[in-house]
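The data below hold one chain only, encoded as structure tokens and taken in the form predicted on its own.
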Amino acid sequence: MSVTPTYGLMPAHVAIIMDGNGRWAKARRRPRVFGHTEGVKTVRKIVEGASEIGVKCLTLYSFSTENWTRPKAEIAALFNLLRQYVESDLATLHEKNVCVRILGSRSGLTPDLLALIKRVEETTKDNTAFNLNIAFNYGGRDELLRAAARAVADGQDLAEITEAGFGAYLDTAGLPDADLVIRTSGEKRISNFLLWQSAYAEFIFTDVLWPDFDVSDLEAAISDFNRRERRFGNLDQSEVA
């Protein structure tokens, strides 16, 4: 009998790096861009499940800024694959209530690309069941001097300004911070993603590689996270004098 589990306090906001695609297709002696495209069917069952289970927002790391530097080939595969994404699942996700931003920079991107992404957020934009953030040709130092940019078009004082009125221009504008950030593959960095929202986030690095993880070890990394204490800077009362 299936039993649904007890996750205790649900992160609002769980962010992932998805690592490990190329040393899934090596170790099958398969190209990397095999075990990319087995990692989009890993997507779709995590932005499934994690929003079966209660989490309201989760953003996914599929392309950074760094990446450019693979070869012309793999770069292609990687662009075709979230064409192919967004246009196989828009539908779905659109049925489904739930609202899809890509983020990072468009510099580089192609017109077609572009006008997909337009397409995709502006469909979306006004679902509130899930929010599914992708991370695209996104590099965290970039989002910031990117912000700020904004933030000086638009006539505010840097030297002024609040962390609130920073947020506002930062491409997850109006999104909770990140409570849960999970690495797969067993590498330990953040490889600068989402530097200011995950400011005060929980990281759990798991050795699994990203196509074979699946939901059941998203709710173990609920359960490792539900373990700890967050303190966002302050002492545990037990520690005050």
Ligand code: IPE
Second form
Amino acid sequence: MSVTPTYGLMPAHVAIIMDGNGRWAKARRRPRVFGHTEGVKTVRKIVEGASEIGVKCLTLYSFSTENWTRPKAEIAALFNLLRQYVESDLATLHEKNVCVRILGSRSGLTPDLLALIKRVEETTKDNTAFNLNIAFNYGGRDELLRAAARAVADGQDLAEITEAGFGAYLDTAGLPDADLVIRTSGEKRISNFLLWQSAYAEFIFTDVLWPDFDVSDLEAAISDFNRRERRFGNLDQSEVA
Ligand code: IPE
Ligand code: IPE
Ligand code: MG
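The block above covers the form predicted on its own; next, return the form predicted in complex with the ligand.
Okay, now the whole complex, with that chain kicking things off.
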């Protein structure tokens, strides 16, 4: 008999800063890109595992607006890995009823990548089992500026707009806020990720490097999330009589 494990309350939206690929490769005396290639294997495992655990929305940070400062060859490799991942996994993701969204700026992306992004988003847009967001060419500040520009172009008065109204112009429109943000590799910073959406997220930092991260680490993070008391500015529950 198989027993379905319980993890308590499931975060509505798990977001992961997938960090440490370069150090993982360096420890093996391999080029950094080898670490990124291994990282894609982890992406596949975690997408699969997260949906089995019962997570409904997962965002993976894979290329930041600041990552343009890296060597050209590494940038090209990261772009190729995104392309290969989407091309090879699109059919399976669609079959599994996964809605895929690529968060981030479209500027600086080549026409073929833009076409591929359009294809994956259009193909999967009505899927309902799981939301997979890949933050690529993404920066939280950039997203906020693009959202403000779009709202204005839409005739919105920014002096009057509500938080929900503004949220509708973000790349994550229609999705819940991130309530669990995990960062691998021991770094303890947000690096311009989901600045608006993580306003009340719980943060979990693990020393595990992204290529070594597995479903048990995700489960541990969710258990930790369940032990946190989320107050949202209110008082400790024992004090609310
Ligand atoms: C994360 O791994 C992937 C990206 C930022 C694209 P890194 O490439 O940042 O790996 P480290 O931090 O140098 O080990
Ligand atoms: C954050 O990792 C971006 C991604 C994981 C895509 P970085 O390695 O680029 O972040 P910093 O430079 O350590 O802040
Ligand atoms: Mg890094």
